[in-house]
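Only one chain is included here, represented as structure tokens and corresponding to the form predicted alone.
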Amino acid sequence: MPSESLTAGEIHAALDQLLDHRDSDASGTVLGAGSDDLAAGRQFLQLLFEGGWMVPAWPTQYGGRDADAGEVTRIANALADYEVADLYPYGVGLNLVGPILLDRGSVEQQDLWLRSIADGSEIWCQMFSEPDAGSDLANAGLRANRDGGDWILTGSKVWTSRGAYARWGMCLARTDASVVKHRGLTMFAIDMMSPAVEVRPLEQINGDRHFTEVFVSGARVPDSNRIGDLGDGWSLTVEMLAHERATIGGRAFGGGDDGDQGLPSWLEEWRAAGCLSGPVARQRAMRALILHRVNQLTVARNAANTSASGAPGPEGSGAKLRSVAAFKARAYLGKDMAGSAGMLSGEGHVEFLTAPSMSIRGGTDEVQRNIVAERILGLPAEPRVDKYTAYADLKKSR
């Protein structure tokens, strides 16, 4: 562990030995769109593992460098200057599971899983949503029944991204149906290679096959793979979703600004191509630019709040809403400016087809607005007629 935090110059000097500088004109993938390149991401993580550059806040024994908040920010800023692999396949492990294990996992679980997450040798997926439990996630009904020192899991999940190639799944299960739905849930780590786990890919409109449906038929899971306390699954879910929203809301989709023009590269490309000659196109482009700028400011504020508090809060929902609005405005306008060619294959076409999913993944826009209304603005919650009813008495459970 370094005796003191590294300066920005020292961080760049170290990364210069490992990575190539990023081409400012090159565009990256958007949440893995069009790519499932596991090898490149794993090689990249292994390259950064020894120095703890990918997860600098983690303890050194797990692939971090025990960095303080300031050094973490400087490292993140520095990495933006270099060529990086598409880490979408590894995002659940790095951004969601890892922080949960550090906060709520046992020492044995941390020793078992964290290093393999940091170096990319094992991929995780998040098994939350079910056919009847999406936005109302507490309605999850995949059952976990105790059998001696093990649990027998039976049920199904859907929209499980990375399920087709994940080694482990963070799985929300119903361990007690006699209590209200939010209290009878427990979190487990399930072996996705188990013969009792069947994974079926779901093809998206943009051609990606990131999402899967998962069928669990009597999978035996040892109690040592239970994450957190029995019945504490909902609080773990809320914490994990906060990390997810902070991750999505923490990205200013659309990249940085061109050093010469001071404008986002996509806006400069539209101008250079003559797409902004008409007043209507210019007005729509300026609206997209304003949303982009507001998104950048919201991302910066959310990052500062998270750094100060040490954990993501409900502000992440507001940041996610801003990121989604900015991304969709740019994607739709880019397709329109390309004319009929915008409906054909190509980068803009993929962004256009990916854009609708941004309002769904990581929690719908409607859920995010409820969180902002209730937890930030202090507005009264919507009526919930099943809040005090035991899960077994709900019509859904029968």
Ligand SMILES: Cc1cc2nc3c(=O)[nH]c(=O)nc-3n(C[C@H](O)[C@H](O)[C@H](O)COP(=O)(O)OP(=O)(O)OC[C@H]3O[C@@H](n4cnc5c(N)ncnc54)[C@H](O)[C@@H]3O)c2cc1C
The other form holds:
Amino acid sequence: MPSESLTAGEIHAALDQLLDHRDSDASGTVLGAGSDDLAAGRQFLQLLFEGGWMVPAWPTQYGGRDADAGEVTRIANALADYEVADLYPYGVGLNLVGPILLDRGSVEQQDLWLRSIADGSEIWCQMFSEPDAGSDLANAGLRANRDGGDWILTGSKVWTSRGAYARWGMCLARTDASVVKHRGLTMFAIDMMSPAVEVRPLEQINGDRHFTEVFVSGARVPDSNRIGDLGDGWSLTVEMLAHERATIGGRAFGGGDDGDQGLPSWLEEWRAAGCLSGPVARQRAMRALILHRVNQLTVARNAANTSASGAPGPEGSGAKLRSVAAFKARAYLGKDMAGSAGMLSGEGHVEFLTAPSMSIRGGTDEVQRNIVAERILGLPAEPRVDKYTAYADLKKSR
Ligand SMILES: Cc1cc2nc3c(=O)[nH]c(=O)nc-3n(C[C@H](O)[C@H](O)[C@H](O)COP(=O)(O)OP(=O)(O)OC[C@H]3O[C@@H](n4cnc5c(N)ncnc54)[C@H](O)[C@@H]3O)c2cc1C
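Form predicted together with the ligand, following the form predicted alone:
Full assembly next; the chain just shown is listed first.
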């Protein structure tokens, strides 16, 4: 099995045997929008599994290769040169749940779930948001009551991406309503195939059909599926969200789709199509390019910080903000450049139709700015009137 830290040349030589080279620097995915193609991603993950190329930092027995930080970076850079399947359906497992299980899960939980995440055989979703808990996520009210060695979960979640095809859900639940809202939460892995779990689709304007609301009616969950300690759900949530923002504020949003040489492919395409002949169009295109470059630099700085500290921090919120701004500028301008055809809905407009959601998913722009203000710039925290009140005594909308 692989163990030595490989050079970039050795990594490319190994990947040449498995993958086709990319013929352009175009973004490989719009976060799965409208496609929900599970087979291509699973095949891709299985291809990379034995060499540990997809999750190189993970232990070898779980589908990684015990790579050090330098090798992880070299592999990520090398993979950018090849055709990569759309891995959006597998994103929660690979980028959020895997790192959490490695950091906070028991050995039994790691043995049970990590390999099936790495080879794509099991998909995970993130069950955090509720009708009364979005930006104010600590207000989550889905209940988990103890019943012998099990827990009985009851309540509902909403905006659950990938819920339509997930096998497991990482579910934030209220285990103690008598303490303040941040302290009475616990994280569970819930079996989405349980008859007590009902998944209802919510179709988005970009064609996504994996988006769902989930109703949980007395689902029995063994205590062995509790992730982390009892009452420790908030710290796991914060850690998972930091991973999510670091992931969104990165390549998947087009953050690093081209090198710092030349122009990105979308700008070349606009030029070749004659869209940049007028001064106003050129001005807007330059604004989109500047946002793109600023995003690349912010993403690189965030990645360097994460690599140095060993875990993603609040800088991911800044990276997410920059990535969203760059993505939206490109998507809206791309629609305008298409002229009257830009008003017709079609495959080419998936980016335009996906763009508004970017400012909401993974935490809204306003919430990211609050994090940057309070945790990076050290500005005064906004008032939190419910900080010292037990969850049970808080005013609820229903
Ligand atoms: C495409 C998409 C995919 C998603 N996928 C998932 C998923 O897989 N799992 C999951 O659990 N959730 C998911 N979400 C939910 C997402 O995390 C929430 O929608 C988001 O956190 C906002 O919560 P909310 O919708 O309840 O809005 P609210 O929290 O009600 O916010 C409403 C408005 O008020 C603003 N606001 C709220 N609080 C503050 C504040 N303190 N300061 C300033 N402004 C504030 C917000 O910025 C927003 O503009 C997804 C959402 C989208 C759009």
